[in-house]
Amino acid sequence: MAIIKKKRLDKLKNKASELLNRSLNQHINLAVTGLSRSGKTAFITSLVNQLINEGNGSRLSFFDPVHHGNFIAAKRIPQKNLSIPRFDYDKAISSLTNEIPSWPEPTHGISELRLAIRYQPKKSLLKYTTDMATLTLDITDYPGEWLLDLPMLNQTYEQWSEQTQALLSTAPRDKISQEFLTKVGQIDPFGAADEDLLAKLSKEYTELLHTFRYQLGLSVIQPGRFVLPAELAGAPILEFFPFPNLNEIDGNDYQNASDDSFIGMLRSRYIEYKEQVVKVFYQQHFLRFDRQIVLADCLTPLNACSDNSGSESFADLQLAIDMILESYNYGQSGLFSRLFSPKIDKLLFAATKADHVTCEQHAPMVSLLNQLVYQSQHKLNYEAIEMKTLAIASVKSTSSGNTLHKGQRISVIQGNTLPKGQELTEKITLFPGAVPDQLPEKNYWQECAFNFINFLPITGMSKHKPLPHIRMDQVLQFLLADKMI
């Protein structure tokens, strides 16, 4: 009995400690959001690296706790959610610091990492009770594709099918989607469901989504678990797809369709997916975030030229960002809400890969990202949350300089490209082009004015020293500094 009482007492103490930390701003749940290839894994690795190696040659001049001398140290500690995979920091930092470095493998599911950050409080109430305080930082990494499923919670199967059909029938998806839509349209929706056919068509739809994402560079992919299924790979709950022209079917017949009919089975699996995958994901993880960073790769679409795919890719990215941000619970986080209903009160938009362009192009990168998120920012301004946009490089992979070209001195960058075999190629030096400061006009895509290169990480980095970066100190300042005063 005494052991049971002690366990209950310990549990109450832990809960009280967590509530106290929240009430005194001693805990942050940070959501790291971004679509595939936006650099989430490199970002989290760099953020952790900068904090745990602070003082060992770090350059965090714009992070006030370091600048003012009240930052003490940070370390990784065991995470609270034991059922969620741990973010593999050690594997990621090893990839970056190998003799032949490589970018860390992207994560394919949810992961978490917890840091304890020690500091000396100087202004808060804590300074009267302790010489040293601890800020607990929980970092959660989500595939951006999963986030795109959240709007489905407010859609019926008919609404989702209609929206998805409209996307599939619009450039650049239309040409490669037509065969699939025609094939599904020939099926009797009220006929007996054939699970083998349903599985085959679901596979074809999934292959379409892979093509949209990884060949066309599009961002709006639904359902997101189809391309990043994690533990659901092969499960029947991922075997459904949109049915075209549902508005032409009699409404009463549709509502009364049995679950073993073709349309009934598609509808029931869609509903099950919403309830058992999307809603559970939302309730277990989404509602507890305090702060968020949205990473966006604005450079890759600039490589696209005369076929208008760049323009379409940008429009799709803008739609994806809008869909992601609609699902968050924004608003200033006061004492009551921190304790019982946390809301996101700070939102950072980051244009990644700033090291892939010359320094004077960083301001246009920020302006371009602001154009992409304008509608979302406009809506969120009414919620009175603090927002910021930065151009960053989580791990800097190039050096910058000047060179003479036709008698004029121009800015250039230099770095290693992909290796041939096991040997690094010689460094290349180039001016990749000028980044437009607003959404490009039609003539931009005709000129092919940008030459975006995928550089390798620089050689000689150490896992025990801070990684080179661009503006990670400003990221830390925005996301953490106000909690460490």
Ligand SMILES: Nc1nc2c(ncn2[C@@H]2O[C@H](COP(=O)(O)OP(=O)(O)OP(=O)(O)O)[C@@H](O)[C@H]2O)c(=O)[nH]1
Contents of the next structure:
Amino acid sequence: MAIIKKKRLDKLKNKASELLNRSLNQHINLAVTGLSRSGKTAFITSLVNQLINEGNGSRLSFFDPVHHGNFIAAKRIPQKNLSIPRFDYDKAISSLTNEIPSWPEPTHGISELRLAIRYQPKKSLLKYTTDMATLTLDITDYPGEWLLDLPMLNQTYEQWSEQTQALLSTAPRDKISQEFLTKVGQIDPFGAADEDLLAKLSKEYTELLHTFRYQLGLSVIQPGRFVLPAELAGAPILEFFPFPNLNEIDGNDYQNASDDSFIGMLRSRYIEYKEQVVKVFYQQHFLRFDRQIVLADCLTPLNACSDNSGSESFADLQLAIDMILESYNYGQSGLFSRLFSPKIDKLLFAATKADHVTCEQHAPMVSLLNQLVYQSQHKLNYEAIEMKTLAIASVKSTSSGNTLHKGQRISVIQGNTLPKGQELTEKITLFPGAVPDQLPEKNYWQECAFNFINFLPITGMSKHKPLPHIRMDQVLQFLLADKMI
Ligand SMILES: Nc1nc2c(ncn2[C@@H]2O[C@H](COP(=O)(O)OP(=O)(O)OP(=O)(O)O)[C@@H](O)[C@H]2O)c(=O)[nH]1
Ligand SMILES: [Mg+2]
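Same protein, different form: I have the form predicted on its own, so give me the form predicted together with the named molecule.
Full assembly next; the chain just shown is listed first.
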């Protein structure tokens, strides 16, 4: 009788411990975003590499689970969400660690990867039930450009057209946009819609957006999906554009225009785009995210000088960051919280590619990023969301040192580059210049004070060893450590 009772008790105990375990085992949906070329792929590759190779000479001393010895191991496991493309870690780590290393290829949409991180609970209730707990980490990579579409949800087609026309008519976009605006302005808005013409003009508008982004280095691209359409490439839902001078046509005629008219079709596609693309992205993906890291490359825009392009592209980056932040504006007045129920509790802003400057420039880099974020921070609700800014390098590609220049000791960095038109890499040593700790003034751009060189990844890195980095441990500490106690 006593034996049966004991067995039952043990069974109950096991069940209770299993239930507690299941409820306390942790899960984080971590989203990684940033405008194109900001460093998302390199970041995720490094983050995964640091965790799965921990113990093999890792440098994660500011990550408490490693520092305090309760990190056990991490491994990649199959993702749960089968409809989202897989983040191609193997391809990215191979290009970084090949005999002739190169940066991973640009990516164009959303992708996902899952890690299981084993740790020994030391403080939480879990320590009474188990020696080993698991933190499941789902990492999603998605283009920051998609967040630029959020403000459209609050705008009618007329309002959006008016605002976009104003943007297209201002420097530096005006010169190359004029022809397009004139062409569209000559169309009878109430004439029958011609789908071929609509497709052709949408293509021209998309090409303009590409030129803004990739030739003028501008960041405010709307609709963001047009430059990074992912699975929607070629779909008619991406075939619309702003119609100029809509305020000059009769309001009643506009309201009564049928969906078969030129303007009616543009308007209905715009509405459909907001419902089927913008809202769906927020509902299907964004609302799942618990934590977010926004990557920003503040150094490349600092490089442009001698003409107006530097200050214009920097001002545009400022505006884009402001627009991106609207998605984290959880205050009562925020468009986002009025439309959706947000869940993100931690938001990290990282200025990437910090290995492009000498160590003492990291503090100005952070204060510059702070300024970019700060102008919007008054809108952010601190109680709902914990924020941090850091300067990081996901894959450190330079070494730093000192050299004597005109009798003075200056800090320099050294790295490999591939000079234009040449096949052999070259090692160069340089002082890249000082990063302004404030939003740069007009004269900054005339001085050409900054010299940003695209370094290659260093040779000799191994996929079975942690990649060299700057502050990836502090990133992990902020984003994961509280779930591993
Ligand atoms: N030196 C250095 N360069 C970096 C680092 N991270 C990214 N880069 C540079 O930035 C470029 C873009 O990095 P990606 O990781 O591909 O950026 P992305 O945001 O995924 O870009 P898309 O896929 O085009 O959206 C790389 O090709 C490198 O030239 C870094 O940690 N150090
Ligand atoms: Mg990428």
